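So this first bit is one chain, no partners, the form predicted alone, shown in C-alpha cells.
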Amino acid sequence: MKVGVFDSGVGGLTVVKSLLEHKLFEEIIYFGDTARVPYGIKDKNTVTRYSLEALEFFKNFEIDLLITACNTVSAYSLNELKEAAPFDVVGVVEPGILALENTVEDKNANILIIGTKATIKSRAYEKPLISNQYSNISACATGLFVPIVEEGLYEGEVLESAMHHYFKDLEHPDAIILGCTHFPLIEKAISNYFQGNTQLIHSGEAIVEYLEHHYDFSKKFEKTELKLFASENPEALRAVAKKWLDL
C-alpha cells in the first residue's frame, strides 16, 4: 500500500514518522509546499487552490490513500480534495478529536487548543469536542512556531519567549491539542514550559489509531521507502527528516 502525506512544510514530517514506526505502508510520497509556508496565514480560498495543485503533484503517483498532514487543509479544504482526488483523502483534525476523547474522560478539564490563525479561527477542534459535551476548551492562535519550527530552533531562547508571549496568561491546561503538525518538533519544549503534567495531544500517532480503525493493515512491511519531496530548498527537508526521522 502507498500512501501521500502532504503538509506546508516539514510539519508532517511529525505524521511520517508515526507511519514508519507503525510499519502501515510499503512506500510514502511526501511533499511540503515550503515554498509557501506557512498556509495558517491565508485565507480558505488560498489554501484550497494550494492543495488542490499539490493533489496534482500526487496524480503522478500511484497511491492509495492521501494524508493532508496539514491542520489547516484538514480544516479549510478537506472536501475539495475529496471531491477531486482519485483516491481516499484523510485529514488530521478528525483523528485529533478522536485521540482527545480517548485520553480525557473528564469532560470538565481545561482543554487548549493550539495552531495556525486559520486553524483556530476554523475552530474545527472545538466544534465537535462542544457537541461531545466537553466544556472546558480554550483555542490560542500561535503562528509564530511555525517559522521557528522550519528555522530548526526546537529549543532555546527564541522558542523560550514565543511560549512565554502565548502562554503567559493562560490557566494550566489539563490537555492540550497540538493542532498543528509542525508542533510536536516542539513538544518536549512545550511539555517543559508546563512542567510536564499536562496531556499533549498530536496528530502522528492519532492518525495511526485513526487509519487501524479504518483501514485493513494486517500486512506490516518492514522496509518502507520513503520519498521526499518540496516546492522549494528540498536539501533542508531532507535535513530535518535527517534529525527527525534518524534516516
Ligand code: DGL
Contents of the next structure:
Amino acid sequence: MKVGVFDSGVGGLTVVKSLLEHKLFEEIIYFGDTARVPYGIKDKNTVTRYSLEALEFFKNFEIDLLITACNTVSAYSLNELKEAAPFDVVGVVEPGILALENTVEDKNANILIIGTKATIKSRAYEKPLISNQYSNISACATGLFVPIVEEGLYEGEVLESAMHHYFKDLEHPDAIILGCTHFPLIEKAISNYFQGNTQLIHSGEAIVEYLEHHYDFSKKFEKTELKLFASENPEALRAVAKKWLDL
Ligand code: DGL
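Starting from the form predicted alone above, please write out the structure of the form predicted in complex with the ligand.
Shown next: the complete complex, the earlier chain at its head.
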C-alpha cells in the first residue's frame, strides 16, 4: 500500500515516524508546504485552498490513501479534500478523539486540548467529545510551541516559559490531546511540566491505531521507501527528517 502524507511543513514527520515504526506501508510520499507554513494562523478558506492545491500534487502519484498529518487541515478542510480526492483521505482529528476515548474512560476527567489557533477555533476536537458526554474539557491555542519546536528547542528555558505562559492558570489535566503535528517532539517536557501524571494523546500513535482498525495491514513492510517533497527548500526538510527519523 502506498500512502501520501500531507502537512503544512516539517511537523508531519512525527506522524511519518509512527507509520515507519509500525511498518505499515511500502511507500510513503510526504509533502510539506514549507513555503506557506504556518497554516495554524490562517483562515479556513486559505487553508482549504492550500490543501486542495496539495491534493493536485498527490494526484501525480499512485497512492491508495492520503493522510493529512496536519491538525489544522484535518480540522478545517478534511471534508473538502475527501470530496475532491480520487483516493481515501484520513485526518488526524477523528483518530485522536478515538484514542482519547480509548484511554480515558472517566467522562468527568479533566481533558485539555492544545493546538494551533485554527484548530482550537474550529472546536473540531471539542464538539465530538462534548457530544460523547465528556464534561470537563478545556482548550488552549499554544501556537508559540510551533516555532519553538522548529528551532529544535525541545527542552530548556524558552520552552519552559512558553509552557508556564499557557498552562499556569489551568487545573491539572488528566489527559492532554496534542492537537498539532509539532507537539509530540515536546511530549517529554509537557509531561514533566505536569509531573508525569497526565496522559498524552499523540496524533502519530492515534492514526496508526485508527488505520489498523480500518484497513488490512496483514502484510508488514520491512523496508519503506520514503519520498520527501516540499514547496520550498526540500533540502531543509530532508535534513530535519534525517534527524527526527534517524535515517
Ligand atoms: N501542522 C500544523 C498543525 O498540526 C502546525 C503548524 C502550522 O501552523 O502550520 O496544526
